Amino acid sequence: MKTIVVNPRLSIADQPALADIAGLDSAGTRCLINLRPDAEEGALGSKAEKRAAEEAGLNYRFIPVSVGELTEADVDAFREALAQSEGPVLAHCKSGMRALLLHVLVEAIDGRMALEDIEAFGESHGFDLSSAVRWLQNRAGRRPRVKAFFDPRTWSVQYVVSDPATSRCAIIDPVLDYDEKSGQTSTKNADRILAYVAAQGLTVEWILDTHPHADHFSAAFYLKQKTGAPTAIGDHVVEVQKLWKGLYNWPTLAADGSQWDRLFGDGETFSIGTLPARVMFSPGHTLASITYVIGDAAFIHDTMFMPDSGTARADFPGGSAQALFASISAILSLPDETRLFTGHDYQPGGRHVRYESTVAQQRTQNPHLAGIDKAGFVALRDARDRTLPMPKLILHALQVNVRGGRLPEPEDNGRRYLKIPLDTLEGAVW
């Protein structure tokens, strides 16, 4: 193994064998990151890494990168892996480039390093770094500028949109926090969603769900509250309160979309400060999906996951695989370059958090796509779908999420109450 010592917190090296980690802990390295995609020809393979960094001793942390698939999620992940760490890093890849050019990456991005400064630094260590230099050429150029928000009790990526000239945005698919075995409720998600707008100075132009989620609470009213933003979701959600007014016998719901400040239809226009947005019908994972494109990017929702985790399921009331699969090619004929952005993120053989892929990606490498049709896609669909157990939150979110993020009204009490239906969705798997 070659290493090369970056600073006293990192230092990157090639592949290294089981001896090379299983020594690493004397030398004083506390955490292990490993660059390489299992696939990858001459890697020893995640699970493999993993167990002999535990064996010694060491932190490990699973962030499979390609440089020409590059993306923030990358470069946030290795940011934090470094951040958390009680001591020095080895960071490797097949040659060490991989770690020197995102360690660059977050020095430049973080203002530690001028992008002037990054070929030499790249060439006094050994290596070409152009690449960073175009990627964060790239990145400077990219409309909208998209900032993410992981939360791992739900798998769910929250967006803050902004536009640069601006400084005008939109939050999509906002969380509020739920914990179903206490009932506790909590605006922490929210808020850290709140503390990056008000820290970055930007105003809040809109509120956008891209459906009614399943499997957490939407913060949209929250936020409205806090903002004064309008929210937003597609009209078809209508058909969503029709349907789960009657899985609830709730006869007081209004099923007319009211909850909300504007319904959008299929291709309908607006703007995020000076770019433009269009809205795109989705359905199949719900009756009501839609996708946001705004500017060069899109927000698909639970459509298609990252290229390594395939697509949604299609079998909540109303969902259809079908349907799903015309949408899923809907989106597939925005151009190549196209940014997709997913709803939810979860992390297939213990990788870090991705949401970002693009149109090209996806239609070559996600298995659930590349080289099927509509018949096989269905068929793939309707077999995966028999074997998954109902998101835990289905029936606690759904009478909050088709009010657009509102919670019960308190009874005489004081108190608000969920109400779960009994043997409503049969068949599902337990």
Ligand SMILES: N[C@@H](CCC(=O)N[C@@H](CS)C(=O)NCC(=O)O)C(=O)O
Contents of the next structure:
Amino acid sequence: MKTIVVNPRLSIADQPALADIAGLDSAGTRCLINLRPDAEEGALGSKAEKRAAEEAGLNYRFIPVSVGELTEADVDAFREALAQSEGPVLAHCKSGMRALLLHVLVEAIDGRMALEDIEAFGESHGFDLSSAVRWLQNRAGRRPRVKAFFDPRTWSVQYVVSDPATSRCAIIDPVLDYDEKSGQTSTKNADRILAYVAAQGLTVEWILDTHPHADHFSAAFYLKQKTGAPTAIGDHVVEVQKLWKGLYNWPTLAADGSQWDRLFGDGETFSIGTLPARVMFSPGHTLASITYVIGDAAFIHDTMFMPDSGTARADFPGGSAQALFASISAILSLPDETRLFTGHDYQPGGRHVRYESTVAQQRTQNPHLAGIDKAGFVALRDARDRTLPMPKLILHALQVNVRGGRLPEPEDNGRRYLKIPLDTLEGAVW
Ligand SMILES: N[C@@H](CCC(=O)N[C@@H](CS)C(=O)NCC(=O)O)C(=O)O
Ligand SMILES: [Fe+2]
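For the form predicted together with this ligand instead of the form predicted on its own, what are the coordinates?
All chains and molecules follow, beginning with the one already shown.
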């Protein structure tokens, strides 16, 4: 292993052997970061490295990246791993190049390194870091600005998408926290978003949901009360309301979409500051799912997940694998470089959270899509969906989300109650 000391907190290296990892603790290292995807030729693999690191008493982080596909989430994960380590960190890839690249991206974004100093810094360590400069230039010039908030409880990704020119923004798919064991609700996630909005001096112009979620409560109503911004969802939500009105036996539910300020139809446009936004109807995961295309970014929620995680399920009431395939095909006909932001990340293999891909990546790397036709997709999706238990909160969440994120009205004792229909949904896994 060839090690380069970057600063007292960070060293970088090429691929360590197991014996190298065993000796790291006595050399003072407290955390090992592996930046190599497991499939890379010559990689030791995250499982073997993790075991060796833990045996040596080190913390271990798996942040697999490739140079051409670096996203903000990768840089954030690297920054966080450094910040959380109790002592010196060793980050490795194949040559050390990706480790140094991530280091300079963190330093430049956090204002500790100037763009024009990056290449010389790279050369002084024997690496060509021109790709870091291009990445940062691209980031600065790209609009809109997208900030993601991951909720580890439900693996949901919530977004604030803002217009740098006007500081106006939209909040997409915010989560209202709910602990099903105690029945307690909380606004921790939504308040984190509000704190970001305040710190950045943003004005919330829209509160958007992509679909009535089946696995968490929407914080749209709470955020509307806090910000005064209008709420919106796709106009097919009325069909979802009718469906669940029946399943909950709920005659007083207004199944007319009146719980939102605006219902978007396919192809409708609106704006966020000076950013143009367009709605694509994307059914399949639910009857009412929509995709928001905002500048070069598309918020694709539960259609495709990251390329290593496949696609969303299509077996909820009103779901359809055929419809999902058509919706995904429409998203994949956007320009190749369109940034796609997903609604969940289930962190396969325990990797760090990722949520941003491109049309080109999805088309070539998503195992549910690459080289697969409609019949193949439907067969694959239906087979997988038969193995998936229902989300644990589906019956809790829909009664809140078909009312735009409003909790049930309090009863005469001031308390709110949820209603759970028994023997109504199928899909139990005993
Ligand atoms: N275990 C999760 C499952 C949530 C779930 O079903 N998520 C949907 C999106 S709302 C999905 O498409 N999952 C795909 C998968 O689990 O493969 C829960 O209980 O909440
Ligand atoms: Fe969903």
